[in-house]
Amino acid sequence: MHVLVVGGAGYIGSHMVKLLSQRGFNVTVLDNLSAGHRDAVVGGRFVLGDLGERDVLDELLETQRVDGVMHFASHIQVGESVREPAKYYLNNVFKTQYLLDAMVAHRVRSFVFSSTAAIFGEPVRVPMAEDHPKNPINPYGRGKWMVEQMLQDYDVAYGLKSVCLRYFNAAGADPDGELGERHEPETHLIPLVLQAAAGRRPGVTVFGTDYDTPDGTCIRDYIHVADLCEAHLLALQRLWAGGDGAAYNLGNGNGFSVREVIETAHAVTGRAIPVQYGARRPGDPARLVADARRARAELGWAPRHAELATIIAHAWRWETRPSSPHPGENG
């Protein structure tokens, strides 16, 4: 079977395709490497190109046979959307588009499709279920609800099957330590504490302590990455076998606060990590923790790097490799 991976030179894009490849799947990845890496593409079939361009599209799905799409091309960048909505509708959306429709018209009927717990918005229930009301509040989420809804369209009137994959806090690395985070700029929350504690960064700052939680601070659930793509391929293999389209909830359905990740990072790492404190920032909730029980019913699914300090240790495998580069320096 062949996998056309778009945004396959990112953080989950690439990670996906070394599993895919492992797997003995054909991979062709298309990437404008505006945010990824051409080194960080270790299987497969390179092609540069942005999935806006729609003769780049017909070529790669006229001149091979596709069996499915997975696409990681996103903008993913909330406080950015907010200040230039413009730049994620068009690529988010309306690009999206663009391929949905080089999709239909080369009759390739199998799409998983990477969205985000951001189109939930503010929680009204934790753990957050697939049916909690949609309400997202910046253009990020409300770009990546859209396409969710054209889905499900595209379904109805194309044929068109997709499984939508709603992520909570994607994080850590390749297990091989091959591949790791190389965000520029960074705004994650591990990366930045590990970059503080291998020196960096100066330190990491912690925004809000006063928080209804715990310990005062701001509650997340993180996922691996290599569980991710784990859910992709099952995903995938749901629709090659007749399965209807669907949406997930991907999370480890634990939640962890920022100073429990941060004293978690000193024991793995066994480095001090300077840390300042600052005001709340605005939209952050409390609490976003998924109930990721339909993944594993349906589709099979069973992360099995669930625990923080193992996500932690990989990440910082990545962090620490002498031969790895270090954020923002494209391959």
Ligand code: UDP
Contents of the next structure:
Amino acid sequence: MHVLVVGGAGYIGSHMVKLLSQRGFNVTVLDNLSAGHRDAVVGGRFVLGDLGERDVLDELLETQRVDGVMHFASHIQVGESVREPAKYYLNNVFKTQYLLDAMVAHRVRSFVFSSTAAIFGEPVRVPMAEDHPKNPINPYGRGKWMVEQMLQDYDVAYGLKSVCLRYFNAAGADPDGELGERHEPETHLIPLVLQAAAGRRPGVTVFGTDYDTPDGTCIRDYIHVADLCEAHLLALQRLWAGGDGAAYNLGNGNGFSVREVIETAHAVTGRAIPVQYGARRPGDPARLVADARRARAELGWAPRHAELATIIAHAWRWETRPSSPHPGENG
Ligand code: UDP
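Return the form predicted in complex with this ligand of this protein as a structure block, the form predicted alone having already been given.
Expanding to the full complex; the earlier chain stays at the top.
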């Protein structure tokens, strides 16, 4: 089977390409390298191109049979989406529609979409199941929810079957140490904490200590990137087996506070992590934890790296890899 991975040079996409290649799938990557890295594509065929280029999409879908598409090519910063909504709606919504239209035109009917817990907005129930109300509070979450709704309509009208996977906090790195998170700029907690541990940042700032949580800092559900990728493969296989379109929340179902993440990172790395306490970051709900029982029941998915210490240990290996710009002393 041949899988087109759009955004396959990015953080989650690159791990997906490696998994698909290892499992014997034929993989083509389409990436414009606006955020991804060419050297992160460790398998498959690489095509440099943008979702907005219909001729590129047509050629890709015409020249070889494509059995399924996975779409990771999104802008992902919530704060930036508030400042630059046009950028987010153009890429994450309109260009995604070009991709779907090209799939319909070329009769490619299986699609796995990278969605997000941000479609829910401020939680009214925690843990959050798939039927939690959808009230996204920023353009990033709104755009993802628009695409989810678009996909329901494309299923009814055009027979395009899709699975939407709503990630909670993607984290960790390839257990083999070959791939990891390389966002520029980095905004995510775990890599920032580990870069501080490695001495590559002066420290880390905790955004808010007055939340209604046991230690006053935000609680998130961190899910290993390798476990996310397994869920994508199971989702695509569900569609190939004739399963209906669906949406699944993906998390471990365990929440960890910002302080707990820093403490665990300290325990894993044995390094001092200088911490500053700052103001809340706008748009951060106090507590986001997944109820992922549907993915377990319907996809047969079971996270293999559910321990926060394991997630952090894999990310630490990546942050201190010998080829990193400034490896930690442990190399
Ligand atoms: N966070 C923090 N300091 C940072 C970056 C993040 O305290 O420098 C907090 C953030 O407020 C949130 C949690 O860490 O509660 C996870 O944030 P991240 O940006 O990693 O993911 P998000 O929850 O935004 O998807």
